[in-house]
Every structure is written in C-alpha cells, then in structure tokens.
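Just one chain follows, in the form predicted on its own, and it is written as structure tokens.
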Amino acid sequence: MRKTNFSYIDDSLCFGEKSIRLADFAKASGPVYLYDLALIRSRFLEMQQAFPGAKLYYAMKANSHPDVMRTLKAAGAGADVVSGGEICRALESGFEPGDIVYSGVGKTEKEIREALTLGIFQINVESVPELERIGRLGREMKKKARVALRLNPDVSIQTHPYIATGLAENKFGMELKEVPRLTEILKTSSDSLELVGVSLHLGSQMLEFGGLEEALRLLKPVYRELAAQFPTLKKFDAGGGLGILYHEDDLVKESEALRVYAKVIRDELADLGAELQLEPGRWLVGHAGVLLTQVQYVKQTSHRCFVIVDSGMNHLIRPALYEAHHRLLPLQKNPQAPLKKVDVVGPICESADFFAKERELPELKEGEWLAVADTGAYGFSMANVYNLQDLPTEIPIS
C-alpha cells in the first residue's frame, strides 16, 4: 500500500497513484483542479472491502464532476443526492433511479414530484412536514414513495460546528421524540408511503468514533420498534462522515482509521439483521484532487508578507468558511530557498480570502506555482463566480 499521495521526483512535485508531474498542468490559462480517477477507484474498493455486503451511495455533493461520477458508478457505487440538480447530474452520469438515495432538508414539491415520477430508490426524510408532503404528493400521483427516516440522536462528534449534523440544535434529521408522530403518518398514508429504512448522519470529517458508537446504540431499539410495526423496514443507513488527514500525507494511517470506523459500525449493528447502507464522500475523493495556482505578487508590509495567488475563496472556500487547513506545496522544490512565514491569499475583495495564514513555506517568487493539497472534496463543488472571477479548469486523469 502506498503511504503518501505526493512526492518530489527530480525536485518536481508528483501526485497520485501514477506519480503525475504537476508542472505539466501548470499553464498560463489560470488555476486548475486535477482529479486522480485511479485513486478514487482504489479508495472505493478499499471501503467496499471494509464493509462486505453493504451498499455505498457516493455523496456527490463532495465532487459532482461527470468523470468522477462515472468512475464511481463503474466501481459499483450508488449516488446520494440532495437536490433535483444532483438527480439530473447522477442520471446524466449513468446512474439509474434505482441507484439513487435522495437526502436533504429542503426538498421542494417540484423535486419530490420528480423523484416520485422517476421512481427514486429511497427518499431520506428529514422532518415531519416533509413526510406529510411526500405522503400527500404520492397519493395525488398514485405513487408509493420508499422512505427512510433520518433520526437525530442528539450526539456530538469532534468536528467543526458548521459540519456537525447530529445535534438537537442542527437542522438535520428528526428528534427521537417525534417517532410516534412519524409512525402515525406512515400508518395513515400506507397507500403512498413505504418505510424501508432508518438513517443516521452525525456530520462530516469524523476521525474519532465514540459519538458514532453512542448514536448507533441509541437508534437500535428505535429501529427494532419500527421494524415490529413495519415489515418493509429492512435497511439501516449509517450515513457518511469519515474524515481524512489534512495536516499530513499518510494514507496508511487513514486505512487504519477506516478499519476502526468499519468495526464500530459492523459490531454495533451485527445483531440488528438490517441491510447496511453508507453515504461516503470526502474519504473517497478528498485526496484525489489538487488545485494548482500561480503566484502573482509577493507583497511585504510592515506587519506581514503576503503571497498573492490567482485562486482564492472563490475556488476553495473551506479555509474561509471553516478555517480549514490545506497543505501548500511548491511545484518545484528548491532546497536552497530559505523558509519564510507568509499569508497565502487570493484576489477576492474579502479579508477572509486566504489559503493559509502565517504558514512557513520556502521563499516564493512571482510566477511560481503552488499545489493546494487534498481539494478533491468540497472544492470545485462549492466554487463561485464572486467578483466575476472565472471558475478554474477541471482535468480528470485516468
């Protein structure tokens, strides 16, 4: 097993399973996202082997590039979608309606009608009003919706508060005290609703699993209670959220974390007799992406040194939004260059437009290129055209 995703060969930065020379893609046309499809395939296979018999539905919000989608479809993934637009992209990428799990808190009537018309495999319900809406629309359309209840166990995990989703204060899922009301709706709308699953998702970038273990234990008796009333209930959707390492390049350590994560889920659910579903995203594609950006200016002030590049929060918003860490690697290694503490910032008219603050890097000069590591998840998929800046080019590499 490869330990790292980056290496310098003849002082030139190389990336991915095939040691792609990144300088070959550093062009004057602007910032570039590169995606290593081979790494995505191998990560999917590794997770599949960790969960034998489970169905993995790729959380396409992480990266919806068509080639990424087709790669995962060919490997055996389903698609976890959160909007009508994502349903459309999944279908265009070769997924069938039966491959799709539809999540998300704000499904509109139009989107639900589309999902019912298409025959989407499963709709993960996030609120009592949503379940009522789906039941009503199903009755009007003479369709029966296959639904899973996303239950919120009010359990905390160690992650940024903006990507925690399993607490009572979060907008996601339904409190356990609402189960009696949900049961009532399911029974009175049995002509248009079919309960097939219970769903759990605690949040993103999870690297410690005590909270997950607690949540699974809380939901098991609820699952059994519902299964006793609804024989169609067969599936437990354990969600996604497995994190990756952003501060270091250690794929072996991540494989060990995957094994612990899988053991927690398998051990806790072993006696439930349910079919297991998961919705991985970041773990599959995060390391498979890299953003290349060029230094435009080096600006020294009385307080700081700013390295101004041609990409920023408009292309990768995670540092501005979560103060997220991404490693920054020069495309050309210069062992003689002195280290210097700098802020790496973009062209956007916001003080939050930065990739790193007070980061120690080899001294950089105008025209040199940097690789922003681990940007395959929540990079381009969250990009925007603020300041009417161009979007970066995307290049998938087989």
Ligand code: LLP
Second form
Amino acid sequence: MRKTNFSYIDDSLCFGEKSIRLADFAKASGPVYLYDLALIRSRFLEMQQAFPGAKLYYAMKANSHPDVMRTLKAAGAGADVVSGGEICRALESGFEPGDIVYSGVGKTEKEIREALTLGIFQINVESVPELERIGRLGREMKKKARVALRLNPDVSIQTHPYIATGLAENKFGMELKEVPRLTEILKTSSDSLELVGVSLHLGSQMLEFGGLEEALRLLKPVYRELAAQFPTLKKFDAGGGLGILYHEDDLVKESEALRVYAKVIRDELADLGAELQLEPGRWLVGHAGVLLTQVQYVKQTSHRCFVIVDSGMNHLIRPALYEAHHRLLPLQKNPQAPLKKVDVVGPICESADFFAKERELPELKEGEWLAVADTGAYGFSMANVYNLQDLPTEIPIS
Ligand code: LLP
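Show the same protein again, this time as the form predicted together with this ligand rather than the form predicted on its own.
To see the whole picture, the full complex is given below, headed by that same chain.
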C-alpha cells in the first residue's frame, strides 16, 4: 500500500493512486477540484475489509459528484442521504431506493412522502414529532415506513464543536428518556411504522474513540429492550465520523486508526446479534480530492504578507467555519525559494476568507499554483456562489 498521496517528481507535484501531474490540470479556466476515483475505490475496500458483513452507506453530503457516487455504488456501497435533493442525486447515480438510508432532522412532508413512494430502505428518525409525522403520512398513503431511531446518548467526542452531534445540547437524535414514548408511537402506529434499526452518530472527524465506546455501551441495553418488543429490529447503525489526518500525509497511520475504530465497534457490538450498518463520508473521499488555485497577487503590508488566490471560502469553507487546517503545496517545487510566513486568502469580501494564516511556505509569485490538500470531503459539496463568483470546475480521474 502507498504511504503518501502526494509526491514531487522532477519538482512537479503529483497526486493520487496513479501519481498524476497536477500541473497538467492547472489551466486559465480557474480553480479546479480533482477527484481520484481509484483512491476512493481502495478506501472503500479497505473499510469494507475492516467491517466484514457490515453494510456501508456512503454519507453523500461529503461529496455528491455523480462519478464519486457511481464509483462507490459499483464498489458495493449504499447511500446515506439527508434531503430530497440527495435522494434524487443518489437515484440518478445508479443507487436503488433499497440502497438508501435517509437521515436528517428536518425532513419535510414532501420529502417523507417521496421517500415512502419510492420505498426508501430505512428512515433514520430524529425526533418524536418526526416519528408521528411519518406514522401519519404512512397511514394516509397506505405504506409502511421502515424506521430506525437515532438516539443521542449525550456523549462528547474530541472534535470541533460545530461537528459534534451526540451531546444533549445538539439538535440531533433523541434522548434515551424518550424511548418509552417512541415505543408507544411505534406500537399504536404498527400499520404504518416498522422498527428496523437503532442508530447513532456522535459527530465527525473523530480520531479518538473513547466517546464512541461509551456511547455504544449506553445504547446496547436500549437496543436489547427494543428488540425484545419489536422482532423486526435487526440493524444497529453506528453512523459515520471516522477522521482523517489533515496535518500529515500518512495513509498507513490512518489505516491503523481504522483498525482501532473497527475493533471498538466490533468488540462492543459482538454480543448484540445485530446487523451492523455504518455511514462513512470523510474517510472514504477526503484524501481523494485536491483543489487547485492560482496566485493572483502577493500583497505585502507593514503587518502581513497576503498571498491572494482565485479560490476561497466560497469553494472551501472549512478553514473559515472550523479553522480547519489544509496543507498547501506549490505545484512547482522551487528548492531555492526562501520560506516565508504568509496568509493565503481568497477574493471574497470577508475577513474569514482564508485558507491559511501565518503559514510558512516557499516564497510564491503571481501566476503560480497551489494545491489545497485533502479537500475531497466537504469541499465542493459546501461551496457557494457568494459574491457571484463562479463555482470551481470538478474533474474526476478514473
Ligand atoms: N451520518 C450522519 C448522520 C452525519 O450527519 C454525517 C455527517 C455522517 C454520517 C458522515 O460523517 P463523516 O464520516 O463524514 O464524518 N462539514 C463538516 C462535517 C460535517 C459532518 C456532517 N455530518 C466538515 O467539513 O468537517
């Protein structure tokens, strides 16, 4: 297995499974996201091997490019969706309704009706009123919804507070004390609701798994109690959230994290007799994307040196929103260039529009290109047209 994702060959930056030369894609047409589909395929297979027998539902919010979707479908993934729009994209990309798990706190009547009409495999329910709504719509439409209860165990994980979801203060999932009420609704609406699963998602970019272990321990007795009352309950959905390394390029180290993560889940759930589902997003696609951007100006002030590029928070919002770190690599290596501390910023009229602050980089000049690493997850999928800037081009590489 390759250890790194980037390498310089003759001082030119190369990327991905096939070591493609990134300079070949740096064109005047503006910023571009490249996706290495081969890397996505091998990441999926690696995760599937770590969880034999489990079904992996790709959390498509991470990257919903049709070719990324098709690659994962062909590899054997299902899709984890959170909107009518994502259902539509999943179907267009070759997923069947039976391959789809539908999560999200704000499902509208229209979206639920559509899910019931299509026969979506499983709806992960996030609140008591949502379960009531699904029950009512199912009855009206004479359909039986297959539901999983997303439970919120009130457990913290080490991640940015904006991407933690398993705490009592978060809007996601349902408190354990609501289980009796949920049980009552499921029983009184047994004509339109079928309980098939219990689900959990503690948050994203998890690299330490103590919180996950604690959460699984808390949910096991609840699962058992429900399974005793609902013989249709067979699935335990452990969500997504496995993190990747953003500060270093070490795929081997990451495989070790995957092994630890898989062991925690498999060991905890070993005696439960449930079929395991997972909803990975970032881990499958994060390293498979790179954003190429061109230096427009180098602006030296008495306080800072700003490297102004043609892409910014409009194309990759993670640094602005979570102060997330992404490595910045010049496409052309210049061993003679002195190192300089710079702010790499975009064209958007916001001070939060930066890719890096006070980052030491080899001195850059107007017209040079940078690769923003590890942008395959939550890059383009969170992009917007603020300031009426164009969206970046996306190029999948097979
Ligand atoms: N399942 C559910 C219910 C989720 O809400 C998410 C992500 C996932 C699975 C996939 O999580 P992953 O394996 O990708 O960590 N925009 C943020 C991440 C937000 C994650 C939202 N939910 C970022 O750029 O870091």
